[in-house]
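Take a look at this one chain, the form predicted on its own, written out in structure tokens.
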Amino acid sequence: MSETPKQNSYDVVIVGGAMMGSSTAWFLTENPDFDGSVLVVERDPTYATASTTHTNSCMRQQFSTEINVRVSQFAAEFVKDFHNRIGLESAPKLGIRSFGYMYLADTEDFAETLRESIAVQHAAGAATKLMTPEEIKRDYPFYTVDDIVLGSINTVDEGFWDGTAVFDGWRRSAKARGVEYLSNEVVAMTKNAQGTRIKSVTLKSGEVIACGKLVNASGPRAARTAAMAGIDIPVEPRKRYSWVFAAEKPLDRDLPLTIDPSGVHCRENGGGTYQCGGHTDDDPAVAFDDFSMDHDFWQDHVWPILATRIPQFEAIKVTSEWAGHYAYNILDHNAITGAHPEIGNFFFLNGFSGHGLQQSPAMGRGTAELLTYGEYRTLDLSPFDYQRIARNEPLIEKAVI
């Protein structure tokens, strides 16, 4: 049932209250130079189908562009200091289970990409190392590496973290500091006569809310939200499958988040269980409410790949499974941020293509700075600016899962 807003005008209206929207809202409350009102409009307060809920909750520094490395490094810093930062006595002390990501290259071309990327990562201070097949087999004897040319792994601040706890902390703290969360849906936007600003939003329940600035943080629905302002962005829902399984013979050490050359990925889950994911070769946009599973994909594709790469996974039992959506940027798989060049109070926080959870601390902080000062004050996120979308100039990131 839709809720009614407490007032008819807000300085900032955030469309979407999941990880990105809540991060931005919280960082606004954290900024001593921001004293405005904030409304977060969330169409589903259960977050049952949100990308935030369906994530595998891992972070990595193994990217091929410096900005993506820096964004993840701030995430690690934030998560490890979460208890002190969040401003809630009940907030847990968090850490990162740093089993690392293991990229496996089965071609010399991809091996060269790993070599080029590690130079970028080392320049940013990451602890990534390359491994020969023999070194991989020595440290992780459960792998089959006969077809592998090179591996890449980083076991410092790279692995699993409790994204749900961070998300919950952001929401609870933001609410306690005065941010209003509204169970409702933005269905229309009105611009001023010149078409240079969003003047108001219309809610599904009928209310018209004036806004000073608007943030599109609506995940896989980002293009639909942007279209209300007459803006086109290349973001669409792409289905991603996940499975949790128990192994009859668990591995004798942590399984890094392994990126198989096939695209299937699998990681340690604890207690003799593991989580893996992937997508079909045919990867179309799907309906916003399409979360159906493809059981043949597991049986005919994913499980055989797992059992080949890790023979101990020949005998496993799936304990849970689900389908979620990437907010997929079809131009370059990178975030879209910043303000629209013509509609100056419309801000983007879209298209994270599966990287959103780990990027949310830096993105929320940066967007809050942009809303407050009109510029970034900490990490310069301008490489992700919407302007590149308008110019059709992709920001190429080679480490996309």
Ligand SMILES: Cc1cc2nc3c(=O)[nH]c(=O)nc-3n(C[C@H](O)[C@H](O)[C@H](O)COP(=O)(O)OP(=O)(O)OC[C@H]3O[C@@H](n4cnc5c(N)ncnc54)[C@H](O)[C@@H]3O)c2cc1C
Second form
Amino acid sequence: MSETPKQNSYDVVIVGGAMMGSSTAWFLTENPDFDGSVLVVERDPTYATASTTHTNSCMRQQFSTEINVRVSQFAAEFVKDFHNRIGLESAPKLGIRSFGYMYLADTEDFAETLRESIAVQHAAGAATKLMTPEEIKRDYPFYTVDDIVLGSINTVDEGFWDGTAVFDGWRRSAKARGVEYLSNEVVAMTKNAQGTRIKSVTLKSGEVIACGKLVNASGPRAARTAAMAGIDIPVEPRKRYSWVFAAEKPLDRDLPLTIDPSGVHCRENGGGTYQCGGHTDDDPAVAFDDFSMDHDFWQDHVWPILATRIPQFEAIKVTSEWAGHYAYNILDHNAITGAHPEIGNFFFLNGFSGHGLQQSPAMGRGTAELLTYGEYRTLDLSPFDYQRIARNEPLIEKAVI
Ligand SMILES: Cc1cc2nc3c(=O)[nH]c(=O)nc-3n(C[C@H](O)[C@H](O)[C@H](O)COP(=O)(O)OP(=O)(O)OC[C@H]3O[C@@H](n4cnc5c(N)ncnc54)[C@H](O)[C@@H]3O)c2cc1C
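Given the form predicted on its own above, produce the structure of the same protein in the form predicted in complex with the ligand.
Below is the entire complex, every chain and molecule, led by the chain shown above.
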């Protein structure tokens, strides 16, 4: 059911109230130099199709671009200090289950990419280490490593964290501090006569709301939202499958989030259960409401790969499964942020390509700074600026899962 906004004008209108929209709203309320009004418009407050509610909820520092390493390092800092920062007595104390991500390379080319990436990661202060197949077998005897050339893993601040608790904390705290969350949908925008500013958004229920600044935090629907302002961005909904299974004989130690060379990945989920994910080689853009499962893909592709890599996973039982959507940046698999160069009050928070949950603290903080001061004050997120898209100058992230 659509709600009616309390005002007809807001300093900041955020389109999309999931992880990115809520992070930005909350960081605005944290900033003593921001005293404007904030409206978060969310088309589905159950978040049934949002990426945020379908996630694997892991963080890593194993990226190929330095800025992505630093973005995740802030996530670790934020999550570990969440209770103190969020400003809610009832908020839980959080940690990171640092089982690490284990990248397995089966070719010399892939191994070389891991070596190049580790140099970037070390320069940013990450604790990643390379492992020979013998070292992998010594520390994780359950793997088959006959085909493996090299592995890389980081067990410091890399693994599972409770993204749901952070999402919930941001929303509750932002609302308590005066941010208005509206169940409604932005369906159109108007610009000034020069076409240099967004003047207003039109809601599905018909109201027209004036806005000072607009943030596009609409996940897989980001291109549709940008198109309302006449802007083209290369973001598509891509389907990603997840399965949780119980193993008849659980492993005797934590399973790192293992990225098999095939792209299938699997991690520790606690209590003798594991979470696994993957996508088909044919990876088209899908309809916004297409969450159908592909059972043959599991049966004929994913499970055989798992059982080959970890023979103990021959005897397992799937206990739950779902499909979710990445907001996939088809140009370079990286975030798109910052203001539009011509429409100066339109801000992007788009294209996170499967690593947006862990990026949400740094992205929300940075966007709140940009909205308040017109510049980044902590971590410089300008490598992700929309301008690179307009100039067709990709900032390629190679470590996409
Ligand atoms: C299977 C899977 C596993 C993942 N695993 C990880 C992981 O381990 N680590 C990690 O960091 N990231 C992971 N991700 C990615 C991460 O979940 C996303 O990058 C992140 O949640 C993006 O948040 P968002 O707020 O940008 O988008 P979303 O969560 O999709 O939210 C966008 C919101 O905008 C709303 N909206 C859209 N259009 C409108 C409109 N016109 N008007 C009003 N509201 C609108 C939508 O209803 C939605 O609630 C995973 C994603 C998937 C699908």
